[in-house]
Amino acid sequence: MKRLKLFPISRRAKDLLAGKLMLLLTILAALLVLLMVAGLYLKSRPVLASQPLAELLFSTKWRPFRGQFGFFPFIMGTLWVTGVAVLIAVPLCLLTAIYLSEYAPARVREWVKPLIDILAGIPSVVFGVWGMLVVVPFIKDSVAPFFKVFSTGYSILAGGIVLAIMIFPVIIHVALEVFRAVPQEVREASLAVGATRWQTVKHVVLRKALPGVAAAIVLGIARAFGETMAVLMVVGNVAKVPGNVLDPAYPLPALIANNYGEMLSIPLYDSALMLAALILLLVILLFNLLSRAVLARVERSIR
């Protein structure tokens, strides 16, 4: 009888121990982000103490040898490249997701989705090499002469095109899941009152899925904001505020990748690069939190 009593106690103890262990691992995983933010902030304190934050963020003077670290050209370069990528990617991705969700036969859908997954798994350096061999010469020889301007091809437009292709899978997958989460009864009710399929998609499905579509776009922006290697290879890396999409730019990820470890003998240079990494991390965290909040809202509204 004693053995029969001990067995349930032992099992409950193991279950409790496993639960506590998983809780500890979950907390540690969540704390990693906070530890990264804290570590980058501590490393950034010397440059923050040397110049006001407003001057660091809005100054265009990047002269490390003189102790001048103005991040404005790099922030604007990041925004320009990300903006061009989103403008290219969003219409194409939404139309693709609408076709796969509302029009495509099941066989086509099953063939296309693995291809999109393969696109997501291609290393970024491969996209960069493809951009150098195809996109950059196309912009130099065709796009720039068409607008009667000179461009080496290494430009915001080249970075935006490459980056748009890289974020296709993110936006398509999320948008597709959001469209398919819209109840079929809503579509049937719209069709029953005489609406065409496109009218149903435009006025019913899209309206119902709009918060989720917004979340997909925000996730794509967050993915584009932190991309490094492919953009670094095609964007030109010139530290000035761009004036148009055919100008070169220098995004924050490229600044960190190009310079960290090479010029750290310059005072405050490593601290400035850590501040650039902190800015990038905080912006990506903001976009991800925003997208999660929007996704939670659309799930509640659909239910």
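For clarity, a rigid core is taken as the largest C-alpha set superposing within 1.5 Å between two forms. Please read these numbers as outputs of a predicted model, since none were measured by experiment. Positions refer to the first chain, counted from 1. What changes on going to the form predicted in complex with its partner chain:
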Contents of the next structure:
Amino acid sequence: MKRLKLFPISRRAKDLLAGKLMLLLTILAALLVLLMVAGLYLKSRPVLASQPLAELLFSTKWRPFRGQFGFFPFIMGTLWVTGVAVLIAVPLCLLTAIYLSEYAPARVREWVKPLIDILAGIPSVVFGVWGMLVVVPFIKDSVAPFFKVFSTGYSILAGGIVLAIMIFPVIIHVALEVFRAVPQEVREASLAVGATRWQTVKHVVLRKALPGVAAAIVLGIARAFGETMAVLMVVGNVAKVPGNVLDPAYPLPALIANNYGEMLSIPLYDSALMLAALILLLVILLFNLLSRAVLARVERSIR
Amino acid sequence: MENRAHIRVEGLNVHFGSEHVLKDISLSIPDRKITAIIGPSGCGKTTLLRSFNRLIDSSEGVRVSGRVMVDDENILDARAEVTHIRRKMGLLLQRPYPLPMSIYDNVAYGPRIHGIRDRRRLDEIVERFLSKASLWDEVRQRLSQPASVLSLGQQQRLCLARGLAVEPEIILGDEPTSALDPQSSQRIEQTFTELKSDYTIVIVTHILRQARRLADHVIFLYLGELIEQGPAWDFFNNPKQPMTREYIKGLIS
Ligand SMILES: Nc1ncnc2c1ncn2[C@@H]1O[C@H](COP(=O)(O)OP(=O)(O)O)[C@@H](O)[C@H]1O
Ligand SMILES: [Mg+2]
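Would you mind generating the form predicted in complex with its partner chain now that we have the form predicted on its own?
What follows is the whole complex; the chain from before opens it.
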């Protein structure tokens, strides 16, 4: 009798506890980002104090032995590689998602979807090895000679191609979901006035799906910014501001991964690497905020 | 009273996979009249309507055989040009689905698809067909707003205007008032009555009273078979089939 009465109370208590616990975890997760920013900031204070911020961000001189830490080559390296990857990935992914959503029979779609998701599960280092064995020689022997320049193959283009393939799955997956969520009737409304399928895709489906497609691209870019291993293996890692896509580059994540724990006897070096991490984190945060603002605007402008 | 058939269906069969959804349907739909397709839900009304403009093609696993003659062209013929067939028929669905663009662009969408670019001509088309769909006065001040700001009833009339703007000869409606409040429904019905001097109108409805109010001609389907068709007066007052009699009395639903 007593047990029966107690039972509902303990259930409610559990419910309450679970709710509180989850709230706590959520707050903790949010705090973690702030803690990381704060921690990185504290650690990078020595190098921040050694020279003006503008110097750190915009100087091209990376001479740790002389205490010169210009991050500009690395920032540009990150932007270039990410930019090239996005330029390659976005059109290909959108066309793939459009084909799968609008043209392929359901059978094909259901077959291809899991294959694409498997691509997402392949470890980064495998992409890196593939890049070294296939992409780098291809650029060295075919692409560079075609443009009559010399390149070792270890270049922004190699990094961009490898990175593009790594962000395919997330962009295709999300874009496909978004296209499938456009009501069939909206397509029919367009077809019914005599539009072709392609016209319907171009003027109606893409437009209706625009906020979601933008979100898919943002997710892809966000992943591309931080992706380290595969890129590091094929971009050449030369601390110079790149001039074109066949030049090597040295993105921020590669800088950190290559050097942390190696040359820490150099004064200020570890602090500089912390600053690199902080800059990377801030670039990603800034990008997120910007894309959110753009998304909100896009969403308001259609409907 | 001249009664030229605008759409003639001959031996139409539709299968979805192994399901036989329309069974050997033959019927004719008179020119410039309102034809109502009635029958309990699931009997194939929507399928029949969608085979008129070949939207049925986009359903997965569908097989269609037979002939649907529109203006002496068999539109089911593999060689028939679907975009050409479809622009002959305006379509209204159960719920209004405005395109994700402005009120103006919704109406101008079809004409633009078919190559009209001249702004003044588009202005003229937009005004003419919004008026035909009796929506002009309500939206003339806000043509550039997104279509989603309109009420459901207004959206449905916008969809009508969008269909009319490609100058079809036929208007197809699949329970076009079922999502609307009584007042909006009434406006749509009234618009249909005004339009029937220029258009052949085919509406699917499961509301018998609506069929009585609007229809000049009635087609009754039951479980994929055509039970009876004929002029509305005869159909309702002097049905030939026992099944029709029971349906009209509300015994089958
Ligand atoms: N795309 C489709 N795939 C498979 N079966 C369908 C499809 N569309 C309709 N059907 C089937 O065809 C039958 C008739 O449907 P429908 O024409 O929508 O009926 P109604 O409009 O009279 O309610 C139903 O049994 C339905 O399950
Ligand atoms: Mg139906």
